[in-house]
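Below you'll find only one chain, the form predicted alone, shown as structure tokens.
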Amino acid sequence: MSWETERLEKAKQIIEMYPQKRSALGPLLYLAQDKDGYISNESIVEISGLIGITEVQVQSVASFYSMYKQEPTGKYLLSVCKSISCEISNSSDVINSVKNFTGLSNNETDDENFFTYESVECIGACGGAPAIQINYETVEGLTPDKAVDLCKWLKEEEPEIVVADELQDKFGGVKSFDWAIADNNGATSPVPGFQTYDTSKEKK
């Protein structure tokens, strides 16, 4: 088995939440990505055995959705939106500032496995364009200079938990709407932060 006992126990708890085992495939892929930074062949075999579908079926889902990574991802996944609302709000300059700072092109990871860069389609923050996500934690109203400041901060601080509220306060601008409830929960890896799946933790 390629998964440690704790991850296997979490996988079994997730599977029990669904009427059919195979319905847990999506969350289990997030557990796999949280472990390795991408969907490894070993995890595909593990998931196949846990939910009783073929490895090809697991791989077909893992390779279809862009949030499941096929290659190792850096500690911080930088996802800059390039959709129309962000584009007309100058996202191209934000994209260029991030690419220039990191030295990365689309879907590349640096030699230190620190940053992975990607240009993405709509991330649901059109009213706060341009927007970026760090490990799927959203920052709205970003400027090119603030995008560089954000990358520098990540380099210097190396936060173990990435929290959207903190990033927004430090580097963001106009938001789509008032987020209303403060939230100190954030992502612990380049995987969306879900408390149910233990890919989210609270920053004290």
Given for the second form:
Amino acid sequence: MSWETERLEKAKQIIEMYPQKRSALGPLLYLAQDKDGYISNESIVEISGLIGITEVQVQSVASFYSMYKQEPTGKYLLSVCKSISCEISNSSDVINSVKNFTGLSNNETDDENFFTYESVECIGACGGAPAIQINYETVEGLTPDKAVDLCKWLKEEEPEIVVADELQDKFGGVKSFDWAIADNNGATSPVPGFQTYDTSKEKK
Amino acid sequence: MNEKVTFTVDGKQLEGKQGQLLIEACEDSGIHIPRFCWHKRLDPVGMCRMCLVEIDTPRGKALVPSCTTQVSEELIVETESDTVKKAQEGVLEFLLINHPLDCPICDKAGECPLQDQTMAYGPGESRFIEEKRHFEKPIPVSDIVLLDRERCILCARCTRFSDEISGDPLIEFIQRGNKTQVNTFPDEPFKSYFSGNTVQICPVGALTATSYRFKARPWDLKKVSSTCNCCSLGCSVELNVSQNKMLRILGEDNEFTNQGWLSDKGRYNFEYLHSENRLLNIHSRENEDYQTINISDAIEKIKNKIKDLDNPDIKFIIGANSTNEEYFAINKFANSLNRNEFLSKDKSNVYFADDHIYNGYFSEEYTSATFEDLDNSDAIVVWAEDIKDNLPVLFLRIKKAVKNGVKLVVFGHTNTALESLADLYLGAEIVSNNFELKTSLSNIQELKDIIDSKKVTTIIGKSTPLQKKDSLDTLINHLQKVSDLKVFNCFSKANTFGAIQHIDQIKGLNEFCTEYENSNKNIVFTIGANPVNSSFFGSKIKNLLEDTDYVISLDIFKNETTELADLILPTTAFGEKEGTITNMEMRVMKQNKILPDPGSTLSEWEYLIMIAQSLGKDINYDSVNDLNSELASQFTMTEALPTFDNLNKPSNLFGILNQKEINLNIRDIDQDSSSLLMVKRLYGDSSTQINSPSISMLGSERFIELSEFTLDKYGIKSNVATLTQGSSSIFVNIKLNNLLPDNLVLAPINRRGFEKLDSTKDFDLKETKNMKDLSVN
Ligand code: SF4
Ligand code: FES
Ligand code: FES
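Starting from the form predicted alone above, please write out the structure of the form predicted in complex with the partner chain.
So here's everything in the complex, that chain up top.
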């Protein structure tokens, strides 16, 4: 299915931001992911037409980066950091607790399409290790129990949009540093919220 | 740019050019550095690390890839130090981790850089005991190329070729890490006119061609260099033969012409040589049927025919696939039978079977161009047949020149494939549907900016047979006036330039029809020509041949013309004969024989000389060498005479430029073009292609091209339609091409189903509703 007018409009705005059309590929892939929850072949065809490169060139980039999903994910994408800072702060316990609670192993989605679990490399929150991301919204200073609480809360509340600040207040511990400005922009799975590219969602 | 630098490699002082890559500079001085990803004709990527060398840096010795390091003054390089050796072993060990080592069943084994370099530089044993990566073996990436991803070492030669050189990047790396693989997008195959080049440059057996898979071992192949005759570019090739069968054609890197590349047509159009449909015996029509007769009876028959008719009117229709030596013999023979031979050269009796040729621009007024001039010009101006389809490797040369900053101007409606490369595309606003220039060229400011007082090379020829020479005159006169001009006469077929160099005067089929109509219609020789099928005058010629007393056809396959013949003489083909051919630069190049003459075939010249001798003519040549040395001696402006001896010298391996007086006498076709523009595509239903199973399907798609406006005019919404003209109609796929002017429909001339269409008549186009109709046809 080709893109709806609004998305195409947005795509055109993004393309105009770059001196060469093909440079817009990265952000356009976020638009694609925002549409279907993953990069569908239809979207690849669409993007290829929009920026004048071949489909396989689009696919080459889309399949290189692990944050461009090649398959649909659940409503909540749980990314637990397994890199070194988190590892020495016992991230393996967090990983185990999340895995146990969800019953998922790496890169798996449950039957209800609710949770997708993945363990990932450093997410830039070393100062607040161990850390997790829900739909790419970061929560720092986690404990294994808090991580399970977080998952339970998601099950019960099913928030449409997840917002980092809110999750941090409810489930997080010590943060790396404080931006001091409350951010109401969150994300839906599995698209990082970028205001510039119009993929962030505001929680009212 | 060309400043010399001195540097040291393994203790030896070497010279290189400033900016040159180390690996290349070493190669030039005879030091070979192993490599997988680097290829002289591609941009360097530093992908495989096989070319690591040690250089001195201010911080001590460092390992660097020599394919991405430029030589500089006083650079000190080690290519064989212990560190380098260790690095090479390491790189190979890594490369072999996932490589399946299935050499015993791999086509590349024996000529595989991975195999060879592992032997020469590898660690000798493996420490890897884990399971290797697995992929489905092999997957098709196109109709003619297969990919075994397990063997791939990710050098990116194939992907860079498709991106940088041929400009159709339909293969790319997808996934990453351990899963990285070359692949195509689903349902978007690697449909490229040049895909075979990737098979040739793949340093392992990952890419293979359907036509060669499991056919031979490289050490069993007999090899000879030759020159391709699929178009008039003259690509240098190597013919590979095993057990008297042509199995493969490879591109040779001829700096002047193809620079290593070939089109898939040139590369894979050879299986026909061994087709069971080849003509192998002499056929003589007795009453209604053909009978096989032997050569002496055949010569006797011709002799008697000519004697009986007492001073008969004899005409020759020739094609483009003969060698220079054969044209030379045809010329001698034709002259000896020409009743007007002593009157004037205007009374030639030789007619060339390609409606695209016209009088051209050959006189001393015009400086003729070479392919090197494309790179050295400021601008290239094209107004000709579709270059990509008719001279595919010339398209690559143009693309390369443009990449290096040469400006490109394209006229007309037949070169839309060049539009994306062009700085200035002068289509519908400037050129009418009947190929007339609508505006004075001096009024076009953008054109002025590009060509005025600049070095310009033009590729000029008729876009279709119906284009009038006047329009081209206007362009060339303008270019001549405002720029420093060099000219390519764009005759695209095989050895057309050999024909026009060696035949005193060539006329067209137009002249044949008018002159022959008023003659006695005694005898016609058709030599490698099928005018009935391929010409605007086809049906007229058919009638004329039917009215002819005796038609003698020399050919390799039966076709629409040989069907009308009274005597069919089977001839040798590419690879079965030795000779020279002349390309569009007037470069004379060698074709070599590597296959025996099949059946009772003979070369065209052998037949003609036998006939001449039976008639008591004083034409005596015992071998093709005799013909060659005599024709070579007739060249005037020349660096060296293009004799076999000279051409076989290594220094002349890639041809010798030659000039000779040219005399063409061809009128325009007296007919305006209609809204149906018929153009020749690379693939079609030529008898050579349909008898080559590996590529026969490539020309099967029936499609027409037209703009959205035209599509709307006919009210077509789907992408299939029915094209009707008179009583014939065909189903066609629709390809949108908005560069085409309004009301113009482009159709391929050389496809099955299109042969009944007449480009001068009206036609109708209707949407096809019922898809079932399609499958029936
Ligand atoms: S298929 Fe061959 S040419 Fe292409 S990347 Fe792999 S090894 Fe290199
Ligand atoms: S190591 Fe986990 S956030 Fe950096
Ligand atoms: S040849 Fe230099 S890195 Fe591959």
